[in-house]
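Here we start with a single chain on its own, the form predicted alone, put down as structure tokens.
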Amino acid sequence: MERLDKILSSQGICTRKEAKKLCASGGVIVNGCTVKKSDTKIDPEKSEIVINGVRLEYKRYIYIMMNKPSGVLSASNDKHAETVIDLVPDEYKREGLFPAGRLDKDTTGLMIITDDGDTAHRMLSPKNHVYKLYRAELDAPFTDKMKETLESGITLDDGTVYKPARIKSVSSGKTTVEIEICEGKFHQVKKMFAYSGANVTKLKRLAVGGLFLDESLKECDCRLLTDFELGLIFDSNNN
């Protein structure tokens, strides 16, 4: 059971204070009886509630796909710059959202944002071996021995650990390679190109797990996730 006040605003419908006066003018029916007071509580999953004539289609948790562009970072808030929540459509906000990962600023592609700690976190856990996969353009060609050296995992100067990365490609002209990890670290795919011998001067992510960016997208769009789109994030047969 939940405070009707917190779904209204979980699903993106008003704020909290707002919910109080919807609720206090009539606007809102639950099992078709006028319910004035928001905080009320109810079981969203099992309750038909109606909002000024409209039914509540209500959604657990949302996942959404954004083409994110460059230049803006991937975090729920900051002072200073453009964040990825920021350019989620009115009708996909609520609260809680956060963005399952992060791409540097400069990195662009498949940005999942979502409000379910639970998912991202499967998602993200590199014990779960949910693969990365990235296009990197290089300012060298890419080699046989970068290739040994990035499929055979990387121990950095200062400790750090990367594990064996796979390379899925190399163009023609051998300077845009796609790479999959199953991790996340900071810098990660371009710290790996550059202990390898090249510097990445773009970088793109086009998939996690199974679930590729959706190329009708375009840079700052974004849609909702399918469930079957969801499951191929974490479909074994395509990581």
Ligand code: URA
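Given the structure is predicted, the values throughout are model-derived calculations rather than measurements. Positions refer to the first chain, counted from 1. What changes on going to the form predicted in complex with the named molecule:
- The hinge separating the two rigid parts that rotate between these two forms falls at Lys59, chosen from Arg205, Lys59, Glu219, Asp78.
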Contents of the next structure:
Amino acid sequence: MERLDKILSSQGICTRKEAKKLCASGGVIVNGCTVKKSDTKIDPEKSEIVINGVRLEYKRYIYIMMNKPSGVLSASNDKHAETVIDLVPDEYKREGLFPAGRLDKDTTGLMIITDDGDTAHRMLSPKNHVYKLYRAELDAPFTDKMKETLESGITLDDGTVYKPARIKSVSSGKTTVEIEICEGKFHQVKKMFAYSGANVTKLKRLAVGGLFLDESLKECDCRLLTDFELGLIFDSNNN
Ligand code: URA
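Rather than the form predicted alone that you just supplied, could I have the structure of the form predicted in complex with the named molecule?
Below is the whole assembly, all chains and molecules, this chain first.
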């Protein structure tokens, strides 16, 4: 059982404050009865909820896009450091939320946060070829030799194997490179560039599959993904 205001906000209908007003005005009907109090507890999976005459299609899982800032851990909780889950606004907070994939503390950009383990697994498993696009700033100009190394795949001395990356663009000054990888190994982009001969000084994730970071989201901000956007992650044209 969950509070009605929490259900409405987590489904992206309105904020909890607005839910209070909406209920008080008679705009919310649950199983045929008007519910005037927004703190009423109901089972969202077994109830019919109608808002201003429109039936709510209740979604069991939540998918949040965040523009991750630097300095925040991509973990569910940490005793000492702030995590991406700490940044999720109250209206989207619920049990079981976790970041789908890890970005380093100093990496910024597209982070997907969900409570849907299966979808996260599909997104992250290298065998599904969901490419992740990063913009890397380098401390040395990018060369053809480096491109060849990255696009051939790399085996480090410790035996770690990185599958071939895809170089999507190189800036005119040759120090900003957009690169796609379909794995998520520890520090992978930084280590691949270091192996090829340049250090990454700044890293931002721009896309996962065909889903791009909404550039209107300021760092730290979140919003819900639409069903269409969720589908874009697995859009094979981009993977
Ligand atoms: N590769 C890295 O090196 N760091 C990240 O945060 C993500 C990919």
